[in-house]
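Here you get one chain, nothing else, as structure tokens; it is the form predicted alone.
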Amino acid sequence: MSKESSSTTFSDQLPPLKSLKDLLDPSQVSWEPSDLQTYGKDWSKHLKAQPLALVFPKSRQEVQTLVRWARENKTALVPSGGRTGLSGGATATQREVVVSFEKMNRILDFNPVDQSVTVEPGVITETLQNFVREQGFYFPVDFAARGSSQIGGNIATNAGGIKVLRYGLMRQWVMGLEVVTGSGEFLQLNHGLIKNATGYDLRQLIVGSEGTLALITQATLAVTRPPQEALVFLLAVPELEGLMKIYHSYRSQLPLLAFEMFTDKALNHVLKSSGLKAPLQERAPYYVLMELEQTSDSVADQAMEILSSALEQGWMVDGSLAQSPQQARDFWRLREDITEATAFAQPYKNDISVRISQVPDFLRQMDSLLTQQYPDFEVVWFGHIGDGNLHINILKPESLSPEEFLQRCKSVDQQLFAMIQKFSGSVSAEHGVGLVKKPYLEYSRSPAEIQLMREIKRAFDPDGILNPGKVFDP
């Protein structure tokens, strides 16, 4: 299907509309304007939402029914989760339907032998990591939407977050899913094996597959052990040299849970919106936060001494080790409020990753690029740099309107991601390619590969209905 036939079906042609009501109860179909507008988009700034309907399923059987229609009416449909995405993989522009899954919201099994939960896909969360709790155990997949981003779109994008480097990413604990394809097949994928060498892994094929090859109606999720008591840091760091020297000391000796970093200019947001005090008497250019595990009666001895050695070579000026539980959350607020204390500018984004060793010579050559670039702009980054994840946020100036803005930053990021390329890292990290990072797929991923992902689409959605124009054209 060409791109020029896809958006005549899709947008031209509008499907009976009336028969949608038939097909679900009315209660379970919208297209209130205000529905419309909150269903229809994601957190991307800069995409308008045009959906045509809006509509939430109860069940795998009515999901399969709504694909059956999309076919028949040729009619494309949007899968909405928490709609917490930044590269427009839950928007609708093109007149599709958008397919909510807040009513399937159920958590449904769970099974402590195994150490596995099954849920529907409209689960939060935080939801699901409450519930785990209360049976002992853990769900270590976070970030800081976790109280509204959903796991089915959790899944849909291999979510990652803070704990990646102790955890990895959501694929590591997808033991099994439900879907429906694009053609309204019923797929039980893996059962929830640990161990299964049976061809094709179409399980992982899912993960990360943002909507484009099926609707996920049900997962089984593993879960483990809680970890031990947590120890808190936080130091100030003059060098991005130091940043590394003191990532490969802590990470080659201790059992590093999280390493985050953020800028001075990030820092000052957060206390300005927040009305938090400044953590540490000495300022510097970058700090990290980092997060181990108590496994032992040595390990804070063992962190201490490490930071007086740092402290000794010059990698850090000042840090602090939170002397509670409150503390610790204060200590995590300076990174997690940093997206809500910079809404106010209209950000412009990019999320992107290095190998963790590239990370100090990329940084330099990153903000070297938007230094000469954006001389009169505020750029704020921070990132969960154990991992090799970069968040660039570009503050819009008050005396430029938003088009003016966004053409401004479109124009550099063609030269931030050849830089990229070079590295042979991602442009997109852990947001998806959506429809935001569809136009720079190319630096990712060599044409080869993008044509056989064109290919897999096919095969699982062969008339293309499923988020069509999401990754890649057809």
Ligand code: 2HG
Second form
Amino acid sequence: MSKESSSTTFSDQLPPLKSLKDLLDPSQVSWEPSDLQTYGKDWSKHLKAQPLALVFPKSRQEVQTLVRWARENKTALVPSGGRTGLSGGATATQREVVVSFEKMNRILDFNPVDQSVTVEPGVITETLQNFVREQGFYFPVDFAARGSSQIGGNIATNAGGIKVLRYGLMRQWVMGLEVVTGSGEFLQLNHGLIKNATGYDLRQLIVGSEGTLALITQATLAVTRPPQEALVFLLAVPELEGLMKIYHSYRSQLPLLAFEMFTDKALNHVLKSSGLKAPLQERAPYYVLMELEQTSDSVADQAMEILSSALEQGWMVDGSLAQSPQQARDFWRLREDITEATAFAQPYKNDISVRISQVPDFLRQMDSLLTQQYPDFEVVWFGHIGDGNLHINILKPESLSPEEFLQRCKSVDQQLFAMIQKFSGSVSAEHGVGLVKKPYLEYSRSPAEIQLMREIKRAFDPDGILNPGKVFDP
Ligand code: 2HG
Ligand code: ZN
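In place of the form predicted alone, the structure of the form predicted together with the named molecule is requested.
Below is the entire complex, every chain and molecule, led by the chain shown above.
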């Protein structure tokens, strides 16, 4: 980030940048082209990053200073965390200033009586999980990007992941927030209270707002007792119908911690890229990765009984219970490594959900639509099926240019989203709207809802300086 090696200087840039350098220490401002490219975007691959500059505030006061500067200079700010988002929410495409929170990464307080932990927004998810575990507690919001995603981003996108079935989404764990709004106002929201019936819950409005209302400068999160040891199963499933029958049998009788699925196509990619061996003797079109909490000695026996009866009914053709922590980790890799194992093919991604009871019907219709519309593309789908949430990844054939590929995928989106609308489902279950899903918001939210969101944004951010153009247009 050395300024000396940079080929551009502030004086070459637009006028507001000249004054930006006076706000913070030089080590907290960069306009290096390589930094701008790295920090200017998230994992959504199809967008072009074009930030004006990059800043690293270290305190709430510095965040407030930046917001005041942005208002005065009519320059937009894009808040940025671990940049693991997949919808472009943290991508600066319009010469915005990227505000990275990676230098605000302190764990400030742990309170065993309140069962809460207070952190700055730049704390990495896994760092928080490990810290809380060392205190004898558990922070349950968890997903494959745990090693780089940050708490502020998790709150801004209401992150989901692999334990939602049992523990809920990020919003359930946010007890208090400190934020700076788009007008520079500092708000302390909910103060870590459990009960607080004093009007609108602005804290929850910030959760999932994708940085369009306020910048998060501190969060108080709930923690819980760690679960009992988990039993980790991998099941091979021959037909779509079997997936949800197995889910229902286990869910109605035993404490499920996770219920994930992936297809054989997904498995092939992970086996190829990881060098892991095929985990079961039988291959099948679908697999379930299931975790049960061993809350009593009888859980394992009951689980095996359900498994035998599912085999008898033909809902599954093979199944295995991990025999060691290492084997359990390997089972999880088969599911969690899919994103990285398919990244080489620049997948076009959709992240959708329907109500759990509608999953079988939806899967049938979706499967036939995808087979019909993408006869020549490889479609890899997987996801948190126990939450009604599926990830659809269309892999780009080498022969197509990225533009041609994108165009073909987008034309099928209209049909997929119309189907989701029929099911009253969501066009973005857990990855947010950002820029990528913005054109499709009306498939899941009514015009009246979107108008209200616009008005709420205006109240928090009258000059439209916070992540403008994300989620919806002004
Ligand atoms: C997951 O569940 C993530 O692994 C990423 O949400 C999903 O790559 C994807 O489509
Ligand atoms: Zn996911």
